[in-house]
Amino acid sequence: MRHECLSGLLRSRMPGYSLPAALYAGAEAFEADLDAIFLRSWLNVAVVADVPEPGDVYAVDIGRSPVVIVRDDEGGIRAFHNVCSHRGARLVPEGRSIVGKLVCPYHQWTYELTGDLIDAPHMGLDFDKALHDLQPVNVREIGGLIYVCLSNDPPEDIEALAALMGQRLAPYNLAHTKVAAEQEIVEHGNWKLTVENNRECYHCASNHPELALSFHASDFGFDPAALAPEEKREAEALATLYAERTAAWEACGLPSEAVESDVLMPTNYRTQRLIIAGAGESQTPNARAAVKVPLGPMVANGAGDVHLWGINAWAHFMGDHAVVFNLFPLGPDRTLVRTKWLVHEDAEEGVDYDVANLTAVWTETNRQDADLVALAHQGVRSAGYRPGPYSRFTERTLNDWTTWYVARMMASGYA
């Protein structure tokens, strides 16, 4: 696909409609996505619990670019391209490890956790090691979430997200959490279909019976004319309850109002404190707390669910645990979704929580979502596909997301 063709596809997207098929399924569009979105945006790729102690490292692959996140000897968080400065060998495998130094397995070039090259055997006395340190990657820790940006000119609007979420996440004390469980699932669909599926709950009632016990599908919109009288009364009661709860939470120092970024800004996000349905405590099979040790005293009881959407991530923060989801594109038709359940570092498995209970709702929901994304991808590859209209009631956020995507692609030179 020539650049002009990609530009034409982006320009052809009609407001209120999904994207042309080639922008979901095409290999050229995928390469452009890696360049325009994943190499230039702030991405949430880890949590502080991935690197709790000095010497902890956590490696992730962003497209074809491996990145290593390091907790240095002074306790700071750093990020580097996970590539030796010698001949480009990968330094550490994906996932977590503990090191004293970063040592390339190929020729044993050795780096401090600051990225400084300290040993390069057989390179001669005149070899200037200072010219061959690891290449740093921009990194920000926001309320316990670790963001990186591979660009040398990272978007400055990360400061708005940092100010917003630093305050909202502070009561959850994520610096004192641990990863209680982690799961990976490869969805057989384009990463944008994974995002779209996550950003609406139009599909929740008919596809997510486990999640529906603790989640109000109407939180993300409904058509009033489609409601039966009883459903309408329930919707009105929920709206009243939201007004009351939000005011009460805010009065207690828990920011709760919905906030979302402008669709034309580089760093895309939305957050709101949601009411948990049913017993109202947590996203578990009975909507009761799964963990006896709360994440923090301010959110121990009745603090709802702070949800956060980002470019490649979404999360739920509840009083007893948090769930953080990160997506990583593997190809035009494959997307890795990595899910982490965070609990207080003092909570003891088998005593304070049961992993099966903790993970039950989202394990099932992830599996169901993967099936839906696969169905959607099969559809966009069909000769019968044509961009379809988003519901203005239940899919307004998809229109915003797709508008943002097109704007970022065009701002990155694909106009």
Contents of the next structure:
Amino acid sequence: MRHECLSGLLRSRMPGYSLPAALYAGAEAFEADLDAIFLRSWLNVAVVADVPEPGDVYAVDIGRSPVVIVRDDEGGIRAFHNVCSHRGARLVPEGRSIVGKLVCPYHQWTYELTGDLIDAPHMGLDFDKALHDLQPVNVREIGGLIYVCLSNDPPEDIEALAALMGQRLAPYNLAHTKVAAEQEIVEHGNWKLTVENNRECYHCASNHPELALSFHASDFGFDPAALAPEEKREAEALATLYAERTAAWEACGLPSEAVESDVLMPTNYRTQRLIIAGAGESQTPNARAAVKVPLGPMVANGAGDVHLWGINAWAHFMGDHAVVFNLFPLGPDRTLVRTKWLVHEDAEEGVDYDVANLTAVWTETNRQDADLVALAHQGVRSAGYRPGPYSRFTERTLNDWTTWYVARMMASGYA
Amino acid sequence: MNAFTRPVGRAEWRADRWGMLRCLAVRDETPSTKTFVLAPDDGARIVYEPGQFMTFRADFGGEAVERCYTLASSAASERSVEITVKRKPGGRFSNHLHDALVRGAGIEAFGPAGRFGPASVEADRYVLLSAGSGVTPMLSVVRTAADLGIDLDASFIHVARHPREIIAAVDLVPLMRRLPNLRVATIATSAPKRWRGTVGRLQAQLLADLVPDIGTRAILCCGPEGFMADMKAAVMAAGVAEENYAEESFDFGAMEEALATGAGPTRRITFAKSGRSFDCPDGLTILQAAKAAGIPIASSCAKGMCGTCKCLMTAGNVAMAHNGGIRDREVARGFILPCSSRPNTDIVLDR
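Swap state to the form predicted in complex with the partner chain from the form predicted alone:
Complete assembly follows, chain above in first position.
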């Protein structure tokens, strides 16, 4: 009965239209999102470069659930609820640290990197430490991206994503990258508005002049009738170029075709190898590579940009660097977006790359997107808000996203 | 499969955790000194540099006691390691090894660790200066060089109290055949008349006579504190640059056992940020000494596991035997666990 109101809202969503206001801005919808989406889905929350060596740990908060990712002594990646088995204190602070063991700062209960409790002072001889190990969290590494799922019944369709992206990302050698730069930005909007903003490029030409130099806005659709004759010729030329390039990439072992998950499946993603505009090398102010050391020999030249969308993440993998974005919901109207720029581990700052140049385009673009998301959120709280129509040319993917969201909520018992 | 069979699928012995070594053989070096040949049961390779030590642990009626011994064996031989231990009157650890570490017995070991040896002092020519048990790292240096075909140009000068106490004396002659630029001089503080070697104290003049070009060489020195202080002064006076001189206390076991007789040196521990300082009597860990001095250090397990007391050491060096509470790369950056560290020198901590 508690879900009656949410249920009504979910059922009232009209195909082709944005969501009802209370699903974006309401506190009840936010709680339901944490439960139905963030506690049950496979989420990309880290990269292997966050934990390169045994003893490296990396902690993130998924909603209100702290999780710690660990590189264990055998070099494997593990994840645990970042919570002591004693009285629940948080174990490791957010971000990266180096540890010998995982030790609770409160009473120094000490865990091996396998999660085994090995020391719990003053608990008595009859205390069975084996019953109080850390609680593991499901974890998968896919091509260097680290996915976790807080559910004990994780969606099995992660296998499809693993097969697809494992192959596509292998040439980028993410196991041999380092985090060259990292930025956090808190967007003043609901996390779903962040995702929607990310999944269309309708807004790009007017709002992202820096990104537009290396990015073809028409990649994500256009209305032919809206184009001037010159623009139309360009769009047609680009379509021809895509056909040629995609065939050429595929022929040399670089999978490139667009692949999308079925909107009714739990694990949502889309990937495609995109053509980089301008000089064609990288998303930098002059579209030239920002890093002299390529990520891998197969992608050192002319391999475009492998673009990936996920439930809480998006990323671009280029020949010289990768940019990975992870979002974390903080509240109905606050969303953390964490951006990491990855470069080859041998690339030397100041010699092989300049951080300001490497990060210039997405630093600007993130700031612009944060402003747009805030505008959108201010609007959905208004008495004047009505769900609005998505463009069938430029926002087809938003309709798919919203359809996926409603389906997941319903599948989790909110309808 | 027999003892000669090549081990297959050998892992590398983990230097950052305690493991078990088996005693394969014991041999007498001198009337009071034995060499123990040790290896892991699973054939794991023990990888080290000449001059590094391992820490050994034994149980004395519920009290775990730890001692460090420099590896005396060739680092080229990864199938076994050797330590050479002098039985000290009243020294319970060395007596325990002599009595109990027989062929087939096991002992807990940690490491190898340490940064003493030619791997950390870049030079074309060396002087290996040792006294007493301090010869063990030098033996590892020359044995490793011979096995690896390194053209070691070194003057090996060793001081013993008496000719019969010269460790590995018979091993040095064949090593000179394999290392044409190795010169060996052994000096006995006292000797029977018929002994043909040099008798007396090793002083600056004798050192200059033995190594006329000492100013152009790097010096590795290991022995008792007084010996090392004298040698350092002598070689500095002969023009050796500070960065070309390295020393190591001759063995930590001896220092710690000296505590039982109350004879070891006391070290000064200084906290740079708070400006507080206190003495650490020989044999105590820095944490024990801080507690005795009434100075707080946050700690928990006191056995090198939890890492609660971890801090940065900005000056000095320690003998540390931990239980995995600190990473090798943290140690490389200067971090120590005070609960598991005994000072070899005066120490400055960044706290």
